[in-house]
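Below, in structure tokens: the form predicted on its own, a single chain.
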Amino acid sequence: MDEKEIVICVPSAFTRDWLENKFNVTILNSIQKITGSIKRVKYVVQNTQKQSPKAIQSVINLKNKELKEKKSKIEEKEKTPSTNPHYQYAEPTIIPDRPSGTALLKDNYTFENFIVGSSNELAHAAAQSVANEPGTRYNPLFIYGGVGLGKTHLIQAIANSLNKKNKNILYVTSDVFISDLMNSLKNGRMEDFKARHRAVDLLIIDDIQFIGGKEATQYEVFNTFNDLYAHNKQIVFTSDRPPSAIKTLNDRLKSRFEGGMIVDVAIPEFETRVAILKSKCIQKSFHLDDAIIYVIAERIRSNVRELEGALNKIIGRVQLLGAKVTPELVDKLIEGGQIHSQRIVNSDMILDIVADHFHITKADILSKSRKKDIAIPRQIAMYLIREELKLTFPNIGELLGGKDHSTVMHAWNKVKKDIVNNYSLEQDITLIKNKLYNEENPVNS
């Protein structure tokens, strides 16, 4: 002790992370009534010859209650993960040496095969660096983005990469990942499962948002994080959105999400949609003039997923009736909905979508209000109105209340030089797009 900082030292760091989370305030302000003078105080963990044992039997009697509450909280809120009918998956699959025929990976998910675009360059880019030098660079790495634009081919293709260089890999959704430790602290199986995730030179955990607001299975998240990370094995994360957007996410596991490399994958712009086409059409031995491609990336935006998804309806089409592709043809498939097009987007949706994203109302946005929570985020609807509608300045100032086209000018102009150079900024409005072009949000494929 000195006099402004008292150090406390821990057996263990399970001890020094529940007395830091859970009782420093109470210890400080106990301490600060003796002494008047300690402003802080440190826990650091040692090792040491001499334990009271009456102290150890205490912290395993915290221990042991700590578990009971999580495994009650785990039953309570977490008996059912999600409902979200895209999961497919049964049981978490260690992947040995080679994959095998239940294991989760798909051969095709390579990073040959994967078609980069402005939207997505960064982020193959890092994927590519971690499967090269897994646990070094970029550890760890949290890939966000909306559905069916390339996470999950993304992280397969780390997976495949490092599977051939004989890693263990562990690839797991949020949903099994809750599954597991629930049924793990029902049947006292806590080291198996421990095990089970930190014995890995590789941990992907799919769409990790879900664990928003979970508070067991955060903890379990954040001890399995700091065991592979002081270990160097390599952690990659997906989601629908960055750490920052998660709501109800813990403060420490935001920080560990944060402390490594965050990128995105956007919506392909029309380029990338047609080498996506072109490269699907070879992978299927089916032959597409240009022309017929050009009109089905021109009318399917959203993602990959409807791309293919088109691609694979005409292709159907030719091989049941015997059709000819013609532009009308596949004008006349999409318009009668037996391919979803793009979804039509007006400037309410954008000013809900707005709205929503920053927790504020439609009417706050409408408001004269000049407070910054609410300036930004009418500013970058205004943005979006004019990129996305294509609105005149007048028109955009009488739908967000009868404003100037003078400062509906200044917000956009404001906007599209500030995304350049301020990249929270370009994740919120990259977030809004996906938000505005996706009518429902799945696990990513």
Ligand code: ADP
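Each form is matched to the other, and the largest set of C-alpha atoms that superpose within 1.5 Å is called the rigid core. All figures in this text were calculated on a predicted structure; none of them were measured in a lab. Residue numbers count along the first chain shown, from 1. What changes on going to the form predicted together with the named molecule:
Residue displacement note: residue 228 has its CA displaced by under 2 Å between the two forms (rigid core superposed). Once the cores line up, the CA of residue 247 ends up less than 2 angstroms apart between the two forms. Residue 295 is not among the residues whose C-alpha shifts by 2 Å or more between the two forms once the rigid core is aligned; its shift stays under 2 Å.
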Given for the second form:
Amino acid sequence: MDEKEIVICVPSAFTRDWLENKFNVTILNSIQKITGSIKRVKYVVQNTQKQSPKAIQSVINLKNKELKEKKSKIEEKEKTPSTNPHYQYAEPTIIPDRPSGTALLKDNYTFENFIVGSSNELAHAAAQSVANEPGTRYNPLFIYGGVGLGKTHLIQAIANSLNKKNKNILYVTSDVFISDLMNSLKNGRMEDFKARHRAVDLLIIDDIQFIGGKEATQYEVFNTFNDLYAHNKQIVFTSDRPPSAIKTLNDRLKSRFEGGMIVDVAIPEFETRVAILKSKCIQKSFHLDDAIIYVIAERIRSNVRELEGALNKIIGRVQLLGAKVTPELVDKLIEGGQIHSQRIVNSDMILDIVADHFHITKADILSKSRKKDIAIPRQIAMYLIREELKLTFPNIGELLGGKDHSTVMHAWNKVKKDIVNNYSLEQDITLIKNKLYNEENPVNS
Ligand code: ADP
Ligand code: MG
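Provide the structure of the form predicted together with the named molecule, given the form predicted on its own shown above.
To see the whole picture, the full complex is given below, headed by that same chain.
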């Protein structure tokens, strides 16, 4: 600070631009209230190595020998079974084939197709910055926010963009990461697992909140993180909540996540919802009157996925009925729940999705096996059928291969009680419900 000017050091050009463009007036006004002589605030990008918070610094220090020592210690620990009581079913044991790095990417999840509004502009800017200069400024990038608000779209846009530049990319959901890890541990293929996760320029783990409470997984995310970070490779996470709010996430991972850039996505405001609807119409080459678009945007506020679902249904109606579909009719249909409804689920779908989630078969669930790996998913299936479909206990018993109604009642009671204190169980159930009601998720039955 001198007579007329204050210089503020910031970690990146992105921060500089944000402060300059968005907050400069506020900052200057506040400073002038304290010392009127200051006429200007200057923002200077300062090497983060010198200025970084402790969390980042400690990662850098971990390089070299130290890192290797820590890694081998953690690997030792990993071989001994976890003492976490939920470990048994929190970590699936039978695993599908491992994914290829870009297999799960959707082509249309691009920056071009992403509508920016005040609810997501910071997340969007950070994602673009990462796509332009991976592994430099915002590492890791952590995007959080509610369901259907564009997290997956944004991070896949990063992946799609870097894929075009021939970068080596690994995009996984935390589900897939966990499955792959458990499989590799079981089959003695950890070297291969590590090599695959460390050979990338960009690692994305979508919905990281589900590693909460899963110890072995957290160790490996931590190891992978340190290795990639030390080599200036980009890491991106999404979650439904900020790191500090992920219960049973261990502190050192929390501090790694917090050492980078954390941004949120919120529910888009009306103008953005309109813009999204218009953009989706253009993508589908379908014209819809503005008046109808306004009704949809006004009525459906919760999230973009539902907005899109409603749009598709209304387009379907217009294709059938033409001009008979008026804004008033659309309003009535949404009001009456005919447009904006979730997928109708049945017990077969619940059994399929529970089996799939725990990497067992539907026959396992229907069997009499008392093995924990099977008995617990079975109890969860019983609980969900009761909660979601409101079937009677004897009825559910029948559906589950002729179990006694008291068995079902016991299972339902147990899960209902356990869910309160067992975060891992709660997460499993949330995830299963998401899969159940998400129309994009295929089910066999
Ligand atoms: P999340 O991962 O946060 O649950 P998704 O990224 O899966 O949400 O988004 C749900 C749907 O909404 C996707 O089809 C996505 O393309 C769309 N979407 C979300 N936000 C936007 C946006 N700002 N612009 C365009 N489409 C969006
Ligand atoms: Mg998502």
